[in-house]
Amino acid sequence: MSMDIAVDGLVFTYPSGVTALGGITVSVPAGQRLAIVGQNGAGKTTLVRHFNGIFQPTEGTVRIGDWDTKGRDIAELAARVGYVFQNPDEQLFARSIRDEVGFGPKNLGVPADEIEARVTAALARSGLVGMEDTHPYHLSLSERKRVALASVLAMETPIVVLDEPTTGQDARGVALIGEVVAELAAEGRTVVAITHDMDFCAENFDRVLVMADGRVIADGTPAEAFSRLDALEDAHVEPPQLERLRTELGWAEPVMSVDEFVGQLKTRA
């Protein structure tokens, strides 16, 4: 099932008083890759938080296909949105990787066959094959961080958010979790990723928000996001590295991949 997300004048206030989102309105279509950044406390968890129901708006909507957020609870909106989190200890708690990955496809009434078919397809797309038996804690952060998405993956929710997914990752980690972001959206199936690496950002999302002060002060295709430079600034962020370079070299057209990188450099040569 294919699902849009849809915000509308969303603020969100804290108990405390300070108000974390000053009216945002966004849509991100099913099927779409879209990646948020800017600086820590832009606002770009708060506003994630709203799509799985942990946060509840102060004023606005948000709505997650035909469901308004208001009054549904995080059980019922964890069928529709996946979220894996930024630090894996805060959602693992099973005493194997397999129990872990297994359980929110149980939770949610799947049958016993169709769990174990969905477990052993989300550990391949998560490179945890033959680790099934393993105690989540036993693992690096980076493999407990797989075991959290595989975990989400199992769940086959339309919706999947990934909260600085490859943070702790290694080249090939980083690859995977990429393979898996296109796989998802292939599917059509909505991917919202919070991410500071902007290289990963460019290369793997169709479009980009920049927030800043619990505003989005940019949105469009990553070549369009981060060719404003304004906003970046405002939003304490870099271009990736790729960007930097075309920019030093004096090339005209955005550069967000090796793929592009080499293309315009062959018609240089």
Second form
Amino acid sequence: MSMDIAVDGLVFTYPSGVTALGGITVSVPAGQRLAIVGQNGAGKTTLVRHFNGIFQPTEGTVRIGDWDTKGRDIAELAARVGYVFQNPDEQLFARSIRDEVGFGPKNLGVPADEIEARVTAALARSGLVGMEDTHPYHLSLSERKRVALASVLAMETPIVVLDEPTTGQDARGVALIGEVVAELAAEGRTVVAITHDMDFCAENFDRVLVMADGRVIADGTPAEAFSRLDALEDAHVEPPQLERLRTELGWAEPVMSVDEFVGQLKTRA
Amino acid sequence: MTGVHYAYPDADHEVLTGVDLSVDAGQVVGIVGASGAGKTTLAKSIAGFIPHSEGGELTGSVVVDGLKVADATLAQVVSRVGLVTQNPFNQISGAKYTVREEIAFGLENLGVPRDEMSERVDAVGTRLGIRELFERSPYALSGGQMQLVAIASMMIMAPRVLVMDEPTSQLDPSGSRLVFDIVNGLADDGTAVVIFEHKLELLREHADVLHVLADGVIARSGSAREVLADPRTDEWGVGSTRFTRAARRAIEQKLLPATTALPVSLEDAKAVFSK
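Complement to the form predicted alone: the form predicted in complex with its partner chain:
Entire complex below, previous chain first.
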């Protein structure tokens, strides 16, 4: 069964009466790398928290594969949707990284020897080789974020949601997360990431949703989404560095990566 | 800061291994470095939390606004230096129910009269664009909103020295630019600002001086343009902007002369590539 995400007419209103999502319809086919961008408060996190059941729709439906999230709890949905929180301290609790990263698979009933293998593999992917016995609170914030990532990778869910994964990461950390996204997609898993890093977004994703005030105001490939200057302005998002540069230079074709930029430069030489 | 060495209590190695650093009043100094290079430790050392509350052994000399940190109390240091911590979730006091009260908390502790306090809270809130959050609970905020509240709580104290540890990590691009614009404004008014950041393009546009912290020492200092064009940025884990990367690749492919000064910002790049 294909693990598509289907959001239909989603409205979400907080108990306080504030409407955070004003009617969203979007479908994400399995295996897609989707980035969600927009200003703080645009509703990005509220949207993705519907995928794993932290929030239930006020109106409309959210389906994960053949499941409607309505009536499913977070523990059930966790088998399909792995969720890496923006603030790792909302997620981490165990006394060692081994226990932390092994916790999810253990809850899914994975046998002990396989858990160990998954923990080792997830730590390697997250740039934390050999740190099994470290206490999470002896780590820096950027390392704790990567432990949170490893915990979700070890669940081997078909869908992985990353809420601002590059926050506080240095250049190597950002590159590493880009590699994780590519590897997950190569395995046919869906990656949904919220990000403020437009360069990271342009280089690592198939599709970009631009959100403002609880709505999707642009949706397309990075080249398409970043050419919607009206929507970007409403969302307070600026295009990636090289896209801004090619606009300043008066080049017609969009540029989403260093390769594309140098390719275009060559044709002009 | 002269010859500063520091190891955490019970640690077997030093995190700072001989840091010399000076920051003038009115200056914005950026510090970049890989994760684990010691940035947060350095930030806490300037702000007095190291060694005063973290313990451990600090040797060398840290002098802030004429005050020798080792001989002063933490209270004396924090009256001069404000530290915006890396994770705003940990900076919220936990003692207050609304954002307005949270921002006022520091002034309240100093016994500032209510009218003046209220005016200053309004002014800071307006500057950071967060007045609409004033009646919300500090815990009901998004990461980015919380970060702006944490910055407001420090700014309102008007410290002579402001140390910011990745203050824009949770912010969208417009929020990040706003914070950097505010930082320049504070420097114009005479505040010394030390900002630890990964956003290189913003540092190029806003910092007067940039230092690279690598393995516990200052490995390179200069203008952001000089420092970020250094071929060792990858080795230091600092990375480079796409403008710099594109120019390096173009030079490799002989599309630009080898002598090209590497661009760091959009303006630099426009000048380099429009030739």
